[in-house]
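One chain is shown next in structure tokens, namely the form predicted on its own.
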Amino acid sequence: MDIDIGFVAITAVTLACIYGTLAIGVSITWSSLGLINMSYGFTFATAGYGAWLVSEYISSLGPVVILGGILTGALVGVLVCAVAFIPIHDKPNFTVRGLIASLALSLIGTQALLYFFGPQSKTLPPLFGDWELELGEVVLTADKGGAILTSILMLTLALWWLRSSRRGLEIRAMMMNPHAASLVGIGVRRTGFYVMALTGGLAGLASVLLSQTYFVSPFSGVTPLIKGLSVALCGGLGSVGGAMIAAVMIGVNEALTADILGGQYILITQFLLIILVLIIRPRGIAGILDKQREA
């Protein structure tokens, strides 16, 4: 059996770190408003036609397109928190009404989506150009090399953000116990939208990034929305180091399984692994805070 180790180097990174950027989303949105976000892959699609707007009809340098991807996940991510949280976050079954509040929401802005833009995909300019650079064995294309430097960077950003500024602090509390947050005066909607627009931004740089090689259509953020959930369930909900360490056990997993066995056997080893992760730790690799949320 020969395994191409540089190819799998590289997948593996480049998909750790795009779904590390989904799943940290999908895990703050969790923390700090108790709300899975199931319009996340909504969210996701969105932001790719915002991307494809703007590189039609403003400007095709891939910065601008990143940045219009970006802004558009944040809008759709502000949208939603007014939809399917601020009305309902104080009612009782919040989990659930949440949960079923965002897939409505899912649903129908993705028919909204098949019927402004039609079925047919679109596709995105080259981002990042098309330079390559060599490793000894290992070529580094551009759209990799750039999706890893731009999650890097963003996430970086966004951590930095959450632990350096009011707001961020403001969302940090919430993660750690939201009860005791709102009691010094946090603001449960205010904290909110900007929760929401953080994770929304983070989406759509995501599906700026996956777009690249899967193009764009109404119903792209589907996979992203599981693979985004499941990297965050793996990890633990609400701990971000978690999701980064399982956004890494998937994306060797995909690599492997896509090198070894082809691509048709993804989704399968991915659960299974999944699965095994969750009978050793059922709370995840790091879930200790949903442990605080629950006292």
The other form holds:
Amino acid sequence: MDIDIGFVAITAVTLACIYGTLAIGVSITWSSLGLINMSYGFTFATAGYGAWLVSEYISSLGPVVILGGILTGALVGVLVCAVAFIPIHDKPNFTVRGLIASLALSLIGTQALLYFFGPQSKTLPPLFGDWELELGEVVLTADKGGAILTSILMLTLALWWLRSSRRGLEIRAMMMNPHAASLVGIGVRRTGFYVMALTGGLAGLASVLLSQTYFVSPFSGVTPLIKGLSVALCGGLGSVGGAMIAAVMIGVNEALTADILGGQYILITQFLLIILVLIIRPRGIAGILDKQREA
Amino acid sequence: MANLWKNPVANWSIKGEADNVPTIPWTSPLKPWIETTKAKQKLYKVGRLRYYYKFPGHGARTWHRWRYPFTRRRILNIRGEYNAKSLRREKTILDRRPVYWMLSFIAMVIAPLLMPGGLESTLLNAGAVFFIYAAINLCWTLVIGTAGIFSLASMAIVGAGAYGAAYLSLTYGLPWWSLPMVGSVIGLVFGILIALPATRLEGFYYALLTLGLVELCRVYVIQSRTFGSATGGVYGADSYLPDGISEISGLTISYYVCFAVMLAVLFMFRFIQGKRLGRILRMAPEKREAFAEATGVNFRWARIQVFIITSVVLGALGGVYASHFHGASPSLFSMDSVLLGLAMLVIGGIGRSEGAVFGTLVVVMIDKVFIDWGPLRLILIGVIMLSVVLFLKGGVFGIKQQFRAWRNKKKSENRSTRAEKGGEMLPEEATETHDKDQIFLRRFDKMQRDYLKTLVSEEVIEEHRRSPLGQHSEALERLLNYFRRQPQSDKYALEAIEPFKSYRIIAMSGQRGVPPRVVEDKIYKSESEALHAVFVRRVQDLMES
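Let me have the form predicted together with its partner chain next, following on from the form predicted on its own.
Below is the whole assembly, all chains and molecules, this chain first.
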């Protein structure tokens, strides 16, 4: 058995970066708003279309396309917040209703995309130019290198903003205890919009970065949604650190499985891994108990 | 002058009587009554009271009720009562749902006979699909609603059953009647496998895990060569329809077969809900597991039992699916089918059998009958689902309950806006008061004081100062009459220390044997001066009340 360690490592790191971007979005949304955002896949697909429109009609420069994707994602995030969070977040049975409302939004959204853009998938132009970097035996191609650098950069920026800005402080307060946060004057609805714009932007970024793998089509969001959710789940909903650890784990697993067993077994091993983690730790790697969160 | 009171006895030229006295303009004592009894805020009429149709009772068969054979269970929950006014016996159906179920079953049975000619095959097909999906959703609503396990894997179990049955039928030539059995075995295996993590995980962790499982099945089926990665599914399974049958009669047979399948699943639903298992599960809804456990309910075991029973039934439904559609396709596992299934549950209301069936009817009709709308029909379904989630708490069949809760809220809001302090009682105080006359007395007293306050003026006090006794204008007379009628306790009186020379103000105790108390030390030289001092005190008390 010969494993191409360099290739596996590069693939694992790329996947970990992109999954981390997706999973942190899911995780932050759940812990601050209490909303399982099932319309994440829809955000993902729409951001892809936004980036595609930008590359068609404005400019096909890499950074401009990425920015277009991020902005579209943020916009869709705000829309989801306005429709699926604001009207029901103080009503009974919010968690289930929020989940179903975001699922309904995703159904409407993907069908609308299908209606307007048709079923053919679109391709984005290469975003990071055409270069290769040789590190010993390992070859780092442009798309992978660009994806790693961009996602690390954007994640660092987002986490830094979350850690050091006034709004970030509000969001973190909401994550710790939404009720107490609202008591000390942090507007739940306003913070909801910030959170959803941030996570939507992260989904948009992941969408642009993954566009080479999944292309841009109305249903391209399903697989990333499932991956993002399962990584967030594995890491423990609500924990940024746990999401990062889980992203690395899942990325390594995916790269190894693809190299050793073959692409069709990825989901199976991934699923088994997640079940294993969840049976050992029912709340994920770094998840906190509901009771602790509510106290 | 208008504000002048003419003394009617002035003509008799009594000593000291004035011809006329300045007074205040006349105001009607009805005014505060009208103002108080008028509603101050806009009142909306919110629905009507609960109304039941009263069936006349039979003289000879007064106490007769229909029962299920060999049980004491009633078919209809009927309450018999005597009308207090007409003294006749009446019957009220307390739960009309069985009547509606029977009517809809009759409608379903005769529907194929009434279908319009052109649409017959479309409608029969849609009807059969509706029955199969209604059966699936009944199982699903049992898992999500009654058992409180948020599983999204129901379609995956059906799909696994369908795929397994179709594959075995294709490979080994199994006959159609064995397919549901094969499917139920596959469902049992799947159910046990999926139920294992359900003992540890809760709520959304489980939902996400099962969603992942559905995706896993989909990817596996799409890529697997045995399950038709090239042909897009497994086709050619044995069907329950005999060969060489005409299209319309084949469709009609499959319509009735699927109807029978749905009836069987409805029976299963009723059996689980109405028996001990359903009671245990309703005892332990989500978030109250600790309480249920403390009362000795083993809710985990009950949930696993329900999950496994429904998995077996879902697997069998997969077998029926395979023999109905002659096979299985990967679309069973797609995100859209999970979403549509959830839409069916949500529109009707999660956890109710009528909700599952009605939601399925709505979604299947939109999905299968308006095919030429394209993606728009799914958007329509999504919009219905979204608005149901945003505006309704328990789906379409929860509207009645939600409306009643809203009406009660409005009622109590109106009640609380009517509560005023000062004389009137607060609602909670009023319910505690045994003598209800007190409530109305206080209310009347408040209105009277409101009116009398408008009568107090400089002129009236001056008039009283000049002649405390004797003929008075109407305003002063009304005030004095009110003061005179006050109860004995703490009522002011005069004590003659030395008759015609010195007086002082005391207050009665109102109790026999308890002497009055002295109100102030001031000594008044004449009786009229003292009477006026008492009047001023009373006016002051009135204005402050």
